[in-house]
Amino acid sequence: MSMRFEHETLGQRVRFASDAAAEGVREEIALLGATKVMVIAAAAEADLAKRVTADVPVALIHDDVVMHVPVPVAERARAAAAAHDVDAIVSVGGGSTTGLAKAVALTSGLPVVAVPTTYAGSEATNVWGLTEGARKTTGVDPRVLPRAVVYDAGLMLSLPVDLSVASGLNALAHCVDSMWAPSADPINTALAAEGIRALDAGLPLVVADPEGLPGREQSLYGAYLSAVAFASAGSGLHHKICHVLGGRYDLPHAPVHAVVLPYVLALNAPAAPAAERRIAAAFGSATALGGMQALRQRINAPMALRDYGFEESQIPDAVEAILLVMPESNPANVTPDELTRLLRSAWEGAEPR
């Protein structure tokens, strides 16, 4: 069979280099010829945030970021950039960090530099997200997209090893879904193998030895790959999964995708030989699942949702509203009943079948 697909590459300059933050937001912003700079950051990074920008025109810090972006605070965070006559944005911290930016953008058309403080990817796609309610809301606008992504991987030297971990995992769903989301094709699986790969090697050695760097480097360059081949591929159904997850039942973002993530792999890889052959590969496994729970083991990932707040009597009600949002891409038929197995073995923290 002949090999025929669509790609689309989106553009976006990504600066990579240890112990340059502060110099890479510097001559963005230049770039930009930004005078009024909005920077958000989470209270916690806000001494990061502050070196991380110290040699650029800041007219207004924003620290009120709130997991799963709610739309009150997507609303405060618009009207605070609207207030001070922003001309661009630069965000210093994690997934939710880059999601407060991403709403700002959406509805205003600022120019986003994004600094990220951990491996979730958020930064490299231009897929927004905001929950109102109990309902994550996610789409996809060009708009949203940073124009430049700052990576230091001395930044993340921080990150405790759980949240490392965790992280990373989310990383590693990315990569993963990309296999088989409703845009797959072999651009994606290619830099999604090289995600995993990367990820595989660079974990272990963030729990080993946290504070080097070398660890860290490979984590966060496939932390990249991943974020890219997602944002080309789609939102498959693990991505589905943690998304009413957590918009529905507050749970923290990170861990969910890292429990998760082995139960889709196993229910999907089956019915997807050619991507389950691909992942074992990126692995050095016989199998994908074999390679998964391998590196699961060694860095102590989380494994059950029911250490992060997620109640065995919510599963009937997390059930119906997945259906809801089912791609009709995943390879594997998922019925009812097995995605309440699927569920429930994940609050379990049972062995992934």
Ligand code: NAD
The other form holds:
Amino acid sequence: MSMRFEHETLGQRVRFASDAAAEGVREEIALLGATKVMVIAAAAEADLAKRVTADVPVALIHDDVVMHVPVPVAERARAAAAAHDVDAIVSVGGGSTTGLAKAVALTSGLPVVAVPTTYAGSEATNVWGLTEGARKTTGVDPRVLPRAVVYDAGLMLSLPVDLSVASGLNALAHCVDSMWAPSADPINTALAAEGIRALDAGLPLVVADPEGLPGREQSLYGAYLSAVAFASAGSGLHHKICHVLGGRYDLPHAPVHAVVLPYVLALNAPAAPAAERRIAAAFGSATALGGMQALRQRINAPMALRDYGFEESQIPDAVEAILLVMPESNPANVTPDELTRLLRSAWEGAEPR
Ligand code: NAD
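What's the form predicted together with the named molecule like, now that we've got the form predicted on its own?
Everything in the complex follows now, all chains and molecules, and the chain you saw is the first one.
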């Protein structure tokens, strides 16, 4: 069979070395020639940020970070950057922190050096997100792609195990959804498969030994691959569902991804045999769902949307909203009844079928 595809690779330097973030950040800031750096880090990430920016010329530390980047929060950060006339941004934190740095870069063009402390993967994508009221808007813009990412698994040691598990499954969702996303191609699916393998190896180690580096390194490497795959393949059904749930009902990002993923896999796998085999092989399991469920059990994954603030009465409204954004590329033809069943099962934490 002939092979034909178009694939864009995003330009970004990635440094990966445990316990070397301060050195990596110093070198990246020197390469940019920056002399007035804005450090963005949430309060919970302040100590990590202090450590990794010890050797750079910091003009301003900004800790006003809120999940999903509300527009007023973005405006305040943009105003602070302008008032201090900064020439680069270092973000130290999870997806919310990286997201705020991206919001500043979007309007100012300032270069960002991202130091991630979760497995969310925003640092490796050119996707920005902002929320206005209950409406979450996302877009793609080359200005928001961080110039460099400094990965240091040592910074992950303080991420509590439950957050690590949810965040790691958010990364797994990037990989699995990439298999059938609108721009899936041989390159991003290869990265996604290797991401699944690395996360399947790393996350159980994180749970067994949260203070150990090997599990953190494998998981972080998998999270990076997952984000590169996702940035290239685009949003599939899983991301569309989670985007609606997170944005419309203000649910926590990573746990929602962690809960919904096996239900989307169960729905799509029969209609996508090649993806099913690929995912199963990456898990080293007979079936894709079997591999995923074995991992979820080992790491005590989040089980039900009702535990995270989603109400059963919101299902019809969610179904309506999801049907409007259903990707044409989705392998299974999803009816309103099937979507209702999926959300009900995810709401109560029933066995995915
Ligand atoms: P988060 O950034 O909100 O972090 C969760 C919590 O963990 C926060 O309280 C944070 O301060 C804390 N934390 C982070 N790292 C820590 C560490 N090492 N030790 C202790 N505490 C730590 O959550 P998230 O799941 O990383 O990111 C979610 C956000 O990222 C959402 O808004 C989502 O839309 C966005 N996102 C965007 C993209 C993209 O490509 N644009 C991709 C993935 C996620």
